[in-house]
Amino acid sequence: MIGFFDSGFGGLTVLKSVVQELPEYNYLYLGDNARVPYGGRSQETVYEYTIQAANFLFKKGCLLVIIACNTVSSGALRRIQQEFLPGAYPDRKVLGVIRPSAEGLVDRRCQKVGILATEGVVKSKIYTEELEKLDPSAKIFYQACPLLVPIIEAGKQDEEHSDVVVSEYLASLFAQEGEIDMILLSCTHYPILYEAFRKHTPPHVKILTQGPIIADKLRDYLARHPETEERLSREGTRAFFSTDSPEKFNRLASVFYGKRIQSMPATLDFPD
């Protein structure tokens, strides 16, 4: 089984693309909605929450976990891979969304990229770090968007206020020196506001979402790692868990996933 983890609903936009691309595998999604948003939390707190989430998913039988959250990928992924997995789950894998997203930008030959993200991702400058390894000529322009995840998690993305907030963030991004040719929505929640981003972005500037990129890169990863791919179950099952009220999760999740969802409650603890 392949597990997906996000601080809330946003990772469902990634899972949706992955299921469309790779429908044969079994998937389990975990949203830590009770503690969302992660964007303003310390890296140590994000790391502790991620250990709990990974432990939950592994105990449910996931062999591979995708952290479908940029904040977690930037603040905890490396420590999870280097410190947690070797001692607790040496036969399991945890992947993030930032490295494949950076590769997707390079694949599209982007040179001046606007990164819209949470405060944690912007502070980390993780996309600059990754792109310097892949294409040092690319220039990155960051814009933190701290109000968007709370708006989306509250189900208020269709209100006029959300459109105003998006326009203000984009105005700040484009006010920076340099002509941006592409924007990456570097939070898996943000595709829910795609039309608002498109409305306030010049027509010649492309806007990328992470779901299709991650789906393509996951297919490539599994092809290159048959030792993992061969162990994955293939009944096409999907299971959903939330640390918050299942009723609330079910009500809002369909906006992100595109289908009605029946979730189950999850309690997160540190590994034994």
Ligand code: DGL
The other form holds:
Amino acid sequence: MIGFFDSGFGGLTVLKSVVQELPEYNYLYLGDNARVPYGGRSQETVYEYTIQAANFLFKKGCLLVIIACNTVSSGALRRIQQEFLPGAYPDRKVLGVIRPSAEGLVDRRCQKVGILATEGVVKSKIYTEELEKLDPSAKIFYQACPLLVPIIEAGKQDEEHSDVVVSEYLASLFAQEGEIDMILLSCTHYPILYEAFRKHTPPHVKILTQGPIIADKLRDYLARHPETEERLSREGTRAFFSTDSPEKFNRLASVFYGKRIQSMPATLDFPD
Ligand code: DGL
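Previous: the form predicted alone; requested now: the form predicted together with this ligand:
Up next: the whole complex, starting with the chain shown before.
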């Protein structure tokens, strides 16, 4: 089984693309909706929450976990891979969304990239670090958008207010650099506001969402790692868990996933 983890609903935008591209595998999604947003939390807190989430997904039988959250990928992934997995689950894998997204930008020949993300991601400057390794000539400009995840988690993305907030964040981004040629929506929640981003961005500027990029890169990863791929179950099952009420999750999740979802409650603990 392949596990997906996000602080809330956002990772469903990635899972949706992955399921379209690789429908044969079994998937299990976990949203920590009770503790979202993670974007303003310390790296230590994000690391602790992520250990609990990984433990939940591994106990449910996931061999591979995709952290479908930029905030967790920037703040906790390395420590999870280097400190947690070797002792607790040496035969399991955890992958994030930053490195494959940086590769996706370089594949599309980005030069001046706008990164719209949570405060945690912006502070980490992780996209600069990753992009420097792949294409040192590319330049990154960051804009933190701390109001967006709370708006989206509350299901208020269609209210006029959210359009105003998006236009203000974009204005601040373009005030830093007028010649940005590509924008990456570097938070898995933001694709839900794609139309608003498009409306306030000059037409020649490409706006990328992460779902299709991650789906593509996961396909490559599985082809390069047959030792993992051969162990994955393939009945095409999907299961959804949320740390908040399943009713709320079921009501709002279909906007992100594109289909109705029946979720189950999840309680997160540290490993025994
Ligand atoms: N979907 C998460 C991300 O990609 C949102 C983080 C949050 O909870 O603030 O960063």
